[in-house]
Amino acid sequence: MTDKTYENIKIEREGEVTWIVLNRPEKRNAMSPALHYDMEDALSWLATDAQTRVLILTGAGQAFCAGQDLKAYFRENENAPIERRRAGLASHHWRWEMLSTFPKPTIAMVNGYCFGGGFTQLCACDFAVASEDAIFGLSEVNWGIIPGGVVAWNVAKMLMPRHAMYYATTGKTFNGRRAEQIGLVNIAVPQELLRQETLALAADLLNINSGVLRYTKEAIRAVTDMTVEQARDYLAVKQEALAKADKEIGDKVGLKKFLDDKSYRPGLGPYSK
């Protein structure tokens, strides 16, 4: 089956790794309503695509995403309330609801500028790798607005309170090295190693049982706002559900490798697919 093609994004394949590339480089990949509709369709398709086991989100050219395209998203829809609402729903749908619950591991590869609304899909991805000289910023305060949508919520959840307050209220920018220090990305690497390191992380994820990976990432997101009692009950039920959904887990293949076969040592080898 031929892959779908889109006007505002590109789909690229590398084995079982699928790339979604925001493709408006002349606008630093600022998001238009049309891009939101493309992303909704692509994520819906790739969620059940058999070839896709890891999804990487990045941007074409020198930017990851410069936020919303203010002209296309706001100004051009000032007198079109129905289209404005449709675009708003699509924007939130793919950037948070679809991406944060995507059934396969997701990696944001931040290759350059990441501003404003671009933080939402960055935080929605399970992992993030950034170029050391990528530039991040919440510049909304300079225009007399607040980081809207769920950007402020994402930043408050992702960062320590002091960092979230500082960058949201000052509008100051920071680079990929600082993003790693404050926990916004997992690792920051030189630009020339960015793709290589991102694919290395993807390769690590491909070596993990896909069922375990999915249920674990769902569990980590779910327990964040639970009490310890709620988390304990939830995780017990989640493990039971995993064992029923995946025969390899139900048969305790991983435990047998560790306890009986002695073929796996923690820290020295991955749990096989």
Ligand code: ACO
Given for the second form:
Amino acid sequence: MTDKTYENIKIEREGEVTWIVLNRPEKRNAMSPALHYDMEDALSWLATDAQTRVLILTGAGQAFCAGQDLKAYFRENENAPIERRRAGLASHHWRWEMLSTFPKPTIAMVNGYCFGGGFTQLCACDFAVASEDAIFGLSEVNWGIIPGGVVAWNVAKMLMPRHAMYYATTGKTFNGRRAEQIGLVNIAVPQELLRQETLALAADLLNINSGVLRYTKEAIRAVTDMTVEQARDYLAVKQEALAKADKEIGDKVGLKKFLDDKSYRPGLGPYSK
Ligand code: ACO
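Condition change, the form predicted on its own to the form predicted together with the ligand:
Below: every chain and molecule of the assembly, starting with the one above.
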């Protein structure tokens, strides 16, 4: 079956890795309503696409994403409340609800500019790899709005409080190296190594039992909003659920290889199938 094609995004395959490329380079991948609708459709399709085991989100050209399209998303909908509401729902749906709960690991590959609303999908992805010279900015205050949607919520969670306050209130830009220092991305690398390093992370993830990976990432997200007692209970039930769902029966395989076969050491890496 041939892959779907879209006007505002591109789908590319590399084995079990699927790339979604925001594809409005002439507008620095600013998010128009039409782009939001494309992303909703693509994420809904890829969530159950058997070939996709890791998803990488990036942008075409010089930008990862220059935020909401200030013309098509804001100005052109100023007097169209229904269109604005529809676009707003789609925007939140794919960038936060669908991406932060995507059933496979997700990596944001930040290749260039990342502004404002672009932070939502950046934070929704499980991992982020940035070019050292990518430019990040919470530019909302620069043109007269607050970091809305769930941008302020995300940066307040992801960054240490002083960094969140500083960058949200000054609107100052920072580069990929700084983004790594303040915990916004996992790693920043020279532009020429960006794709290679991102694929290396994807390869590491492909080596892990996919059920274990999914349940672990869901657990890490869920426990942050729980009390320790709730987390302990949740994690016990989650492990039970994994044991039922895991087709590889990973724990049995892992223990056998370590304890009986003595063929590998769990402390040093995942078992091979
Ligand atoms: N919305 C609409 N159009 C945009 C956006 C945007 N967010 N970003 C870039 N574009 C358009 C420009 O209007 C321009 O269009 P044109 O060729 O039809 O005139 C084209 O993309 C290229 O933009 P330039 O500014 O010429 O490109 P440059 O490389 O010099 O600068 C930069 C790139 C720094 C990203 C600049 O375009 C910019 O500041 N964009 C706005 C970033 C921003 O603040 N986004 C909003 C965040 S708040 C939110 O998301 C709610």
